[in-house]
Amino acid sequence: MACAIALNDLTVAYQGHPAVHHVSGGFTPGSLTAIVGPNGAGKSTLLAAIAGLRAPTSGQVVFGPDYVAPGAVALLAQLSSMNPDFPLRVLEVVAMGAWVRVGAFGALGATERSAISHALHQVGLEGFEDRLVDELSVGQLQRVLFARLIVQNAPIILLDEPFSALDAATTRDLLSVIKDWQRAGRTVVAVLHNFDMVRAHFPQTLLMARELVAWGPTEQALSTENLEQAQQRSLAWQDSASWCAAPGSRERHIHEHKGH
């Protein structure tokens, strides 16, 4: 099956310190994948090459011909990193989630309204609509993030620690939402650090330390020994060291990297 994204021998880089090394695979259309490994392991930054928002130092992300339109891929950023303090109602940022197809400033028609309404039905937020959005609780913050999401109604969803600081309530509901894209054949991708979590609901993992330690079937990528593959890759990362930028060049840097 051709892949909704290919990750071509990708790496990006910091100030020249790789905080993605020459990772491949793909993602396959409606597959539903956690990416998770030791604190500093790339992570976010994958996560952020696949939107588009951190060029590849070198290496490619490519999408599938059914993926390539305006609006086809949608980023939930991590919470840590929203900033609530607007005086935005909680209709107004739900209707966001409509930009790619009415445009900033264009009328919100039936259509759009209507699903906006299913979306916070979905989400739990109905008569939420007049809220501001920095009068909410965390949990309803992401309810509501997600709803824009909904609306958005992109084939490829990229969740970054979409549950951190969440309670149980809100957190089952959210799941149930995920399980849904996935049911309608929506490709997602979720940064995650609950192991617990990723076992029961996320069908397929990439487990990663910079560098990619292993990806498939969760119970394969989650083994004992891949995790404590990670665990050493990340006790002997060395920041100080310089990254290959050129393909080919991959065993002189590891070379380079032990020798520090």
Contents of the next structure:
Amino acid sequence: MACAIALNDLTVAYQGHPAVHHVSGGFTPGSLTAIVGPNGAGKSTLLAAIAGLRAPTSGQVVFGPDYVAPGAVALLAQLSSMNPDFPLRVLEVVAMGAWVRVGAFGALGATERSAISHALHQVGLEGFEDRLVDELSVGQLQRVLFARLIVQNAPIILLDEPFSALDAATTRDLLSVIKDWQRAGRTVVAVLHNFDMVRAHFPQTLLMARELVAWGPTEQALSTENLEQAQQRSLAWQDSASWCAAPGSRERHIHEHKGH
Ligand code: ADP
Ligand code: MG
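Same protein, different condition: the form predicted alone was shown, now please give the form predicted together with ligand ADP.
Okay, now the whole complex, with that chain kicking things off.
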């Protein structure tokens, strides 16, 4: 089967320093993959390269034939925030998801309006259409951004730390949106820190520390040996690198090993 996304010896460097180094492998169509690695491991850079926002220094990102149309890749960036000097309403932000289809100044037809209503319903924000986004809580804002992704309707969805700083209820609701995407055959890739969540909900894991450490079924990829290897590699480039595993999880000994 052709990959949805193939990485061919991909290297992405900043001023000569590789953040993603000789990474090869593929995301199969319809796969749900967690990207895991220490701080500074190149996870965000990898997503930016897949989204076309960063050019490879060498190697390539190659999309399967069903994934080359404009708007085929949707990215939710890390630490999303809205510019408070430019007040937007929830409806306007969610409607941005339809830009690829209607253009920035195109009128929204009945189909698009109904897609927006459905998306707001799916993220639990019915009735929020006219609220200003800078008046929303962090969790509500992330719900809005997920609604925008739903409207965008892209076959490949990239999420960079989508649950950082979110409360349990929002995390649960947005995880269920991800599961719906998986059931609908979307190819979903999410940078995550919570190993318990990755093990429970993400069948595939890509573990990286600038170089690839492991990529495959989650339980194998997140073996103790692989996690220690990733940690060891990270020591070479960042003294303070640490895993953000939930307290009490199996990875805690890696913190303790480092004296955290
Ligand atoms: P992660 O998301 O895994 O924490 P990043 O991809 O954000 O890692 O960063 C990987 C490395 O690249 C880090 O050392 C980071 O400092 C560096 N880096 C990231 N973005 C830039 C940039 N715009 N300019 C220079 N260096 C960067
Ligand atoms: Mg990052």
